[in-house]
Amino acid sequence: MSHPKRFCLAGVMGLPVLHSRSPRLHNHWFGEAGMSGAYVPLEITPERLEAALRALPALGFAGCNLTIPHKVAAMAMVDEVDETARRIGAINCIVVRPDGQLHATNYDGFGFVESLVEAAPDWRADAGPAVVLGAGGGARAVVVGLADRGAKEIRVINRTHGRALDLAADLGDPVVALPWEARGEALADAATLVNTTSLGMEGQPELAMDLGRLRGDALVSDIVYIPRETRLLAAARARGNRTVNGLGMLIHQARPAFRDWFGVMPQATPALRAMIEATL
């Protein structure tokens, strides 16, 4: 599907934002689909972040994405907010309606289960418990994805306990939340282990965690990709784990964005995979 009168405009809201991987992907869809457009990095700061989205209608966005610092704030400045951004508490895809509305959701979930998948195309939700590390945003997203997905139980586990206390409450069944301090026990039967914290990112100190007690069969995620393979999917691989690092959640959340703004659905081909990975 092409647009040749239609010059296709969509971008990325965050502060900082010049980092983002995002344009490449959404710029390689628009050659891809022989489409006229562009997707821009919008470096957009916290005081600016209601005028810059009411801007965007004016300006022939068809949308936009949202990442830190404004996922959360930018829920009270849109005009609907959809079922699964709310679970998550936060927003990273805007969609420009036809009458100038904007419409919100969070495709952050569907990301994350999207590149397990890929990676394990016989991984299943169901298949065993799931362990959690981290109560933020990305481990709501993870949490949301896996539950819709079908997981009977979701083991939450952050430093500070009073945050997977709060996660667990706030989305109920299947999520459980325990402490920092049982991680290890956490892992004995579980099907699917997920670290969504700062820990093993590039310039944050290393993830502590023996997974001794872990299924041999177990998949295992980072959802970072700076570095590629933290220490965590290293020790996962070398006892025989499948892993799975968070450059397939980048490219498949963007997918559905890209779908909505302009009526095509993108795939996630190696060639893609292979063009981010030589960026990072």
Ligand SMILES: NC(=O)c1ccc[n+]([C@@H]2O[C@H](COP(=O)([O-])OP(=O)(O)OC[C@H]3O[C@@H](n4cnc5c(N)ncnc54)[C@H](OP(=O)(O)O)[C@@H]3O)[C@@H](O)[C@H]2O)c1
Second form
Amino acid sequence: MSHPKRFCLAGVMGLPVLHSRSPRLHNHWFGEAGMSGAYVPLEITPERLEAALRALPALGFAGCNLTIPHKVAAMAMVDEVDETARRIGAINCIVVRPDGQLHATNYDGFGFVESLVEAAPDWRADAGPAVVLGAGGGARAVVVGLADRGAKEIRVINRTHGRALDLAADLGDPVVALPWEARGEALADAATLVNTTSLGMEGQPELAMDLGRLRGDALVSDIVYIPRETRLLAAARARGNRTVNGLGMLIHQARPAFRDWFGVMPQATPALRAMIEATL
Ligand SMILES: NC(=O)c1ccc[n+]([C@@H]2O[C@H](COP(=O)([O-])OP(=O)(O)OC[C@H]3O[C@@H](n4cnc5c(N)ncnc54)[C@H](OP(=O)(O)O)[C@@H]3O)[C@@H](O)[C@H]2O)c1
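Same protein, different form: I have the form predicted alone, so give me the form predicted in complex with the ligand.
All chains and molecules follow, beginning with the one already shown.
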């Protein structure tokens, strides 16, 4: 429910945190919904994370988001972690319950899948195998999002193969781990390709990837959003594949958090996207 007589408070805890776009998103939605509130960046060191989390109820916060480096450590500091966050192995959203208990979840996988559906409404997770490059935190969220959406086979391919094997062992069916060298062949019948490595991000090396075997109707996504079009997305677009960058994931993971805190499910409008893009 919304709180017309209450000043709504939420924030993001991280270190560093000033680069976060989340305050712009949530403060835009307060304005749009005619609510009084503020979403603030909270620079919190790891040693003070637990004290900061426990202060949320006393300060009147509805909850908070967590970003680097707190997403995993905070799991042991809250009262309840839901199944989605446990499968991903990290939390990105905490809701303060009426009794002051801290309930944690992770909306990154939801945000990723929503971003695909927004860009390509006819995309289906079960249209064919998905190839996911990377096995870090972003990959785990993407894989859980795809599996929950009905993907029948998810091929996880990572430079450090052991991490891909761990991810497959943790999440079980429908995840299989393939070696990094097999990434070109693994595309053969894939309907979805996702880069979750940091390769291609501003300041990082480029991803070397041969798209020759990719189906013409496959959807290609990169969860990186700086630059807006990575070399992978440019190459996919040039051969006629539909492409989706990581900005939608960032925007869509924030929507259910705002809903959980303030009772209103906000929308990802073109104006909001343009406002965030202007800051990149
Ligand atoms: N759009 C969004 O909302 C969103 C959300 C989360 C993350 N992201 C982005 O996703 C990217 C990854 O984030 P993360 O949290 O998953 O990071 P992470 O947990 O540190 O994982 C990094 C991944 O990149 C791989 N990698 C790094 N350097 C590589 C190289 N030179 N060659 C091959 N693979 C390499 C790593 O492979 P190894 O295991 O071999 O090291 C690992 O799979 C970042 O660019 C981040 O900004 C975007």
